[in-house]
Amino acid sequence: MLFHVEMTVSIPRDLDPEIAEELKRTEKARAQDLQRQGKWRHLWRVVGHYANVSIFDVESHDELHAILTALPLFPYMEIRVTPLCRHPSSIHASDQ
């Protein structure tokens, strides 16, 4: 199943500041496993915002909700899931 998942990142600007490095560091850590793992299938930067556009492709509903609460930025993060489907004029045969 893909989702196109839209993150905007917002740390507390009181946060200690080594704990905020530590959480980037250990979300940049868990994204990339993620992308590895084929789930976190394209990760785009929006420019100008802490942000980001991306695609899964995973097996269940739950599945994404589990990734996604378990990312270790989710308490700071507002996230928007659209489910996809593959569109009958599409060219490539690897879109699902």
Second form
10 protein chains.
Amino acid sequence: MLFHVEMTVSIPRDLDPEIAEELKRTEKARAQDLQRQGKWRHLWRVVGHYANVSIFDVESHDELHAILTALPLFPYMEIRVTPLCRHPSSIHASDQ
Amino acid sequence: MLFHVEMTVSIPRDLDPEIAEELKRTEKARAQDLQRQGKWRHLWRVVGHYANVSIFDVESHDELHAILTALPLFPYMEIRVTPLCRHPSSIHASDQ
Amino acid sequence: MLFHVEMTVSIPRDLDPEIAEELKRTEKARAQDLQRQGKWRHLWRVVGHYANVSIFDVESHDELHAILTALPLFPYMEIRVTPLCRHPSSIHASDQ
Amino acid sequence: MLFHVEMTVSIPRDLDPEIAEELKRTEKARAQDLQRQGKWRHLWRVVGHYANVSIFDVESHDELHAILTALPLFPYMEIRVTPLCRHPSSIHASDQ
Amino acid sequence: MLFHVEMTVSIPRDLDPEIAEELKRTEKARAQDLQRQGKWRHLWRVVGHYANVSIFDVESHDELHAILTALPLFPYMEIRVTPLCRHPSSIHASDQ
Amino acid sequence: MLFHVEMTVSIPRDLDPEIAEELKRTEKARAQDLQRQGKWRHLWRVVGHYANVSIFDVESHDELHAILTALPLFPYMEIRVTPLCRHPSSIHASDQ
Amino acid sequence: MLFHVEMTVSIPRDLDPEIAEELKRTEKARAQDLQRQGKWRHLWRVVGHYANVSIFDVESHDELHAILTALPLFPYMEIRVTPLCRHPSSIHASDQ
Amino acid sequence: MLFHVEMTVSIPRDLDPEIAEELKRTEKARAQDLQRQGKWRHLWRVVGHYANVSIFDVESHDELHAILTALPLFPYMEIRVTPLCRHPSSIHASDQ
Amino acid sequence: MLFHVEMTVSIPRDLDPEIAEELKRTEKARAQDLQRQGKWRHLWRVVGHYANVSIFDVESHDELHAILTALPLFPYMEIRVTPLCRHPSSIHASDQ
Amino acid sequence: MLFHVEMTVSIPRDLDPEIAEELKRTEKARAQDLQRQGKWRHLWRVVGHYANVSIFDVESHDELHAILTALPLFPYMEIRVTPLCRHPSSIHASDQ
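Having seen the form predicted alone, could you now give me the structure of the form predicted in complex with a further copy of the same chain?
Then the entire complex follows, led off by the chain already shown.
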């Protein structure tokens, strides 16, 4: 099932820069792993913001919750989750 | 260039039902034509709403404006436009 | 999968009262039918408002969308949909 | 009497991790105790958030206030309280 | 139990003036009857607005919902309901 | 003249607990003194919040400003002030 | 006592133009009369809006309510009322 | 030219009290100097808030910007600026 | 002096199409005339909206108010006005 | 392609003043360099705010994102990005 997820990141100014870099590295690795698994279907950057728009395709609400809350940057994110479904005018098999 | 577009439709209650049906038919045809051209890259329904989340891929701002304002249901839509760009963690060639 | 749905109803003042009554009757019958099927798990009235708070348990996003948009009062509702999942502190087997 | 309560938790980053863990442990124990007493009727997690949607069934406003303000995580919660009542279309005896 | 209720009235411009006057007359009579019964404990006008701030003292959520939705001007009101309880610093026996 | 005042208190986490307790003690004493003087006419707790709804009866705007800004917890309060007047439907002599 | 009042006017498009002109004429006469009485102390137009910012100096909340609700354009106004008092840094005797 | 300016002050809790007092003293002196120059035409306190409503009369936008950003408390202020002009119903020569 | 003005147009659905076309024609002529006079310095369309972002350069607040309220589409516009001034980092002589 | 960008700067109070000054110096140099390149087409100060309104003219969304996120003050900015296009009533060749 598909979800539209917007994540806005605010890394605190006083976070140790090495820890911040390590968090970003593991966040990137985790994001790419989830993309390879097909769970994180799309990932775009919002222009001018440390934020992304993403499409997730998961088996259950529990799975999505587990994925999002396990992201290394989760403690520093504001997240909006919107459930999506098939649009009757879509011609793309992958839009579902 | 990529844009995230959210459209929420409110068809006025006193619009002639035949006109409304005709508008929806032409809207669907236009949406599918734009998808075939690759301009309207993704199209999803927002659960529980007469609304969609879409990704457009256009040549210019003028082209996007022309596409959106020419949609048959444009007069009855509330629209939010957000420019997107390549996310450094994306592994999908198509996310750009 | 579980969803928290809030519905606020605004029946237009100029809707024919007989049509309004018929809509409410069929809405009630439909709501009770969905409760009997186990799809509409909980239904409460918000004090002082023509609004409800509901819990739905459906198979898919498409099913929830189909249920909500087929409600007789859907054209007169403002709806908010929030996906829920199991809370680790819940002791109620039915809260999932 | 029934109340719909939404709690969103923000544990400060500089709170001692051991204290935070102890607060969560006692919060969970307290939540489960209140569920066993029938005061905290339902408890769900909001997907992607450190937040819950709950239904409380209490004897009085004073009782609900005492329960909420005594929760170990209360100082770190944003809370919304909405009074509920019986919905005329509900068929569930337990929805009151 | 006590509730803080704010009511803002917007009578539609095209409502028959005689009907509007009759609604206001019956609203006033109903409000005074509820005050005499002790249900509607306080009633103040908000300066510069067709709105009031009220304190209700009722037996249950169902009773408050029945009272509010039966007000003659209910269809033209926007209502906000906030549950109140005893304040530990209050010295007034009547503030509970 | 009457004012509706809502106060929401947020005591900073790093305030010395003894200072906080002393502030609350003097706040309570001050609130009760003002009630005895008839300036602070009503005082209720908002369920689930460290907040109150109050009715003040003062001689002038300057007096209300002086009272509110002299409250020991004033630096930690968010305040909303709404002027009230006599409601034509009120039957309570004290609602003015 | 002083009040800051913002009024934003929205005359309905289908109001008879002659009635609208008559309302504006009587509104202007009433505003000037209240200025001559010293009740309406200042009156400015907000640039680009059919709105004003005003300072009223009245004897009581009831008087301000009576003045505002008797304005010919009151039914078409959105109003915000803010109580003011003497600022300790003001050197103008008239700012009180 | 006239501007309506609202200033809300939030002095950080950890600012050295002597520095804060000095800032307030110089702010007051500056405000009174600008009043004497006729630049700061009116200055009122908002009841219950560390905030003011002011009317400025300046030669240019650059002048207003220079005045506001040079105020000693500017770093701790939230400011709203609204351009005003002559109201056709004003009878006060000074309201322009 | 410079102003940033955003105008969002909502032409009512029941406005006679010929009148609407005539309003748009005169609006365009007026906008171009003001541009030629140097009063309306910049004019851009907001992508996906019947809205513009504009920069005005006028002699006084009264002049801007007169210009905006005389626009043929003014009754159907929502307008936001923000005063601008010279930015110390601007190198463009025309940005003032 | 054109973008309307609003930047509001909030430099943290505890940032070393020398670092802050250095950031502002490099921000200014960078802004002027981008203006000379024609990327940053217009730059105005918002009166009374540490904020600007800007017009950017870039080759792609990626370029705008790179420019904005590389600004020395980016970590302390709140940014709003709005895509613009040619307005049919504009007579200025440079408004595109």
